[in-house]
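First, one chain by itself: the form predicted on its own, in structure tokens.
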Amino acid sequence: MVAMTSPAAGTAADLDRDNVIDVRNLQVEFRTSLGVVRAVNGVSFGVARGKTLGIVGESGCGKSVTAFAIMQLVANPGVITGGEIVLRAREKAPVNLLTYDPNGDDMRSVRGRHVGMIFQEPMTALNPCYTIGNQIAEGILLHRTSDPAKADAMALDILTRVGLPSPSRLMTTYPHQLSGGMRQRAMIALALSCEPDLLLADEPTTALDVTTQAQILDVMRELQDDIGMSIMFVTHNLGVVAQMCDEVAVMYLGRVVEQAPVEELFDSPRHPYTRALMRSIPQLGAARKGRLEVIQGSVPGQFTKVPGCAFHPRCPDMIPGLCDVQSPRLLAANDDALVSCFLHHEPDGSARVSDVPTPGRVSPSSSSAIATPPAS
């Protein structure tokens, strides 16, 4: 792996040119009545081309919102109001989609075709009054061919391809005609039919049963390397980023505190907040001592500011004088993590070294287990 320096705002490029797309420094406002929402503040990231990365938080971190704000698609009072997204795509020079009018032709020509997103609820994202086959058709129609018969037959194909049965009559089929697992594999043909560069993948297994979920999660897999496209996985289940992920990002109020390759994650998680949803994990296996390890305290209300860093309200390993007054900066731990904790660095950015133990090893095999059942 490349090593891991700190994700600084900077030109496109200063950028790592392996990745197919780059984050740095997104910052996003929902502007209400009541107040400012700084529902991302300053994210930073990078997908690796051809892996898969993990956004995992609480609900509230703003993981939606940066995947949404990628597709320039926040909705309204939402603004984004500051950063740079660089997508390196094939085909295409390296842009800036933050440089797109959202409603332009440009940004439609990157969506779909460069880009593409399955949304979290399959049947608000699917229009109720078109076929599925219709719905797929379309985008083929608008990115890869002008040729209506082929366009069905390509629709046919991934329809084929995410393993749903009777595809061709499923073509004519309405989207609440379907069960919810079949809804979401239409919403990952619809997400894949113009095999994007990127694929954005915004809780796809939520509400489905855990057999469903195992099978929609190898369907990703196996299109992952037939296309070759890279993914961002969105999510609150470890087990499911054990069992997808090359890499994880772990947000707390709008920002990265914490990013390292998957088993490393697991191994030696860093970040304070990361070692408590560790901790939360049920491991099979394990002996039965009572409940489960809950993060103490509660997430700031979404109008609070909190000085220093964002955790250290919650924070076992605060420290007074500093991290309730300075907010730490993502800086490399190593060749491959990044961490945002004064545990780890001083103000200045330096190493410091840790007095604070590390919890012991938590299996991703494990605790794929027991979040998330074996593929069948």
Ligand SMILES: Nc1ncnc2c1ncn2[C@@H]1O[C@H](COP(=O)(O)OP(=O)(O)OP(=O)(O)O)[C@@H](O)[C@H]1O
Second form
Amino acid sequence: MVAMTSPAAGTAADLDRDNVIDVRNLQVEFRTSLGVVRAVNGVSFGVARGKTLGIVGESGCGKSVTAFAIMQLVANPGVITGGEIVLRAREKAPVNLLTYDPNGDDMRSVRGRHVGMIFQEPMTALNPCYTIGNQIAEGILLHRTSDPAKADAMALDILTRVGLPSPSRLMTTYPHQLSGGMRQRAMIALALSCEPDLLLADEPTTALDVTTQAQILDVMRELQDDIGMSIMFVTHNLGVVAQMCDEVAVMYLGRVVEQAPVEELFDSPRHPYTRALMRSIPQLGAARKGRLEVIQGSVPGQFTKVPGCAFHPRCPDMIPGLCDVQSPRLLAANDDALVSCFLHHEPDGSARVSDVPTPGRVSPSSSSAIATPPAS
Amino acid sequence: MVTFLIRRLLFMVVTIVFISLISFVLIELPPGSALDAKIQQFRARGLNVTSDVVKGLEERYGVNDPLYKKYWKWASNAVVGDFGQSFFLDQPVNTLIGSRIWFSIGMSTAALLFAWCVAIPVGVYSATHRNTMPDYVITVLQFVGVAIPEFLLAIVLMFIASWYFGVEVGVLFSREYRDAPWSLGKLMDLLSHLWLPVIVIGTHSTSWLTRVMRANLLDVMGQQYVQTARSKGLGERVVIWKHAVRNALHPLIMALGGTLPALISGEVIVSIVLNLPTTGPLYVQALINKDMYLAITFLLFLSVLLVVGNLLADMALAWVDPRVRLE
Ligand SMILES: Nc1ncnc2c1ncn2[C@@H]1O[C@H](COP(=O)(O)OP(=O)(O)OP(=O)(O)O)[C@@H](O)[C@H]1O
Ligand SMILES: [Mg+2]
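Next up, the form predicted in complex with the named molecule in place of the form predicted on its own?
Below, the chain from earlier opens the complete complex, with every other chain and molecule after it.
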């Protein structure tokens, strides 16, 4: 691999393929009264067309903020301070979304139409004052038709496709009359009603029980094939990642430290953080009394700035004089994997020749934090 | 819905009976009676009131009857619409109140509408422009509005209105309309005099409701469904007015029950200061003179207004929030 000229320039875009979205060096700050929180600090990744990218990482590492940044809907006092988000939607010329005014018509025509979003909490994601039909048709009326009757028909169609029972009755039902699983289906219907190119799913199954979770994942996969959309799937659950995703990006403290195809990540995680993450998962059949492995140290405070690699204070393989001084860049490790670590790249970007310790394979099917049915 | 209404109406009747009982007892509690005041009046005019006459009067008006007897006497007539006679003014309570109660109701309603029409947009603006200069100005004005006593505001506005704008204050009608029959002109004239008391009465509630609206909306704006609405591609105006404000109205409507008594007591004070022919001044006079039947009737009307207002608030709530509807 050739050395990159600008820092953090290496992204999945360099993997030479058709990406629906390319996020490059995205920076989001929260300017609070206590100081500036760099919630997203140079995130780079890409989502391949028609595929699913899983985003995993500790709580607070900036997964949700990244998703909201793609929509340009970062909550106050958050500001996007840098980077590039290139969207390559069907029926639309490629565009860097950050050149759009967040409140402008251009950005609004992307939301819901080209990029849809679903959230963790199905209980609060729908407005209690309006019927399901009204809320779905509202988006359709905005992007697809101006005829209310047609919009209702389309809303009914999508409600049927997400597998909700008696969809015509649901059209006039209010959210509080539905169970959590049904609401999440309704929410998926809402997000997919305009057949977006990309779906941002922020922990869509975390609040649901295991059976419902499996059903929701099935529905998402089915509709993904139907519509031909890509999914950015944020989750804590590596079992779900194994079932759902084609690729995984691992985030740590506002950066992507590794992106790789899902089998590759589980088989041979490259970044020390990913490896630690894999080891901290409960193993079926492992000795009951054995303690779970914990990643040593703790996440530094929100306002502290760690020099060098953000993970170096907790890294077992830290190279003194390098990792605590320079920041590694996210560079290609092979044809379809990227890693940001000096154990894999020299500071000049060339591949490191010395052997890297490779841990044993971690089986994905037994590795979920919550028990999940086996991948179908 | 129908059973809900019937249940509520029954409950209202019980409440009103209960309130009338309590107010009856409370008005009776202090020593002396309206008759004493009346006798004082006669004596002051130089009439010789012998103890026989006093006794006769006492018997006639039933002053020394036990409380329950008095209450029954009044209540049994009240249900058929006869609220008795004012001791002090020597007129039937019905005539006294009938001519004034509509002004009171009208003024309170107008003040309520004024409060809502100002509080909602201002509260929304304040919440959506949080921590900006206009928000700070609005906040300061709110605190002033809540803190300033109504009589003071009435006097200041009265001064400004008559000094700078030459508006005739302290009346509801201009001279030419005062005894004229109702007409469009008379109505317009009434409205042109009504704005000042309405502002005075409504200021307190407006300030308070603005505060409530701002806090509610800020709360709602943090809800997930507001982000959902934005993620559909809706414009900010639709997001706020259709998705956020409707949910933020909920506590505002519930606050209606608390706003009404404030408006009514405000109306009493303002009418006294501005010398308006509403029920307010008459009511205070009746209390001072222990004018039993007049006072209790006022109290009863106020309670009915309150209870009806609460019912209306509940119905509005059911209309705004589908979650309330089904219970
Ligand atoms: N409104 C806000 N004000 C200040 N800081 C914020 C705000 N929202 C997020 N942050 C900061 O951004 C960081 C990333 O938050 P984010 O919600 O993206 O985490 P996450 O990775 O989604 O975590 P989780 O897995 O718990 O959902 C947090 O550490 C937090 O400090
Ligand atoms: Mg999150």
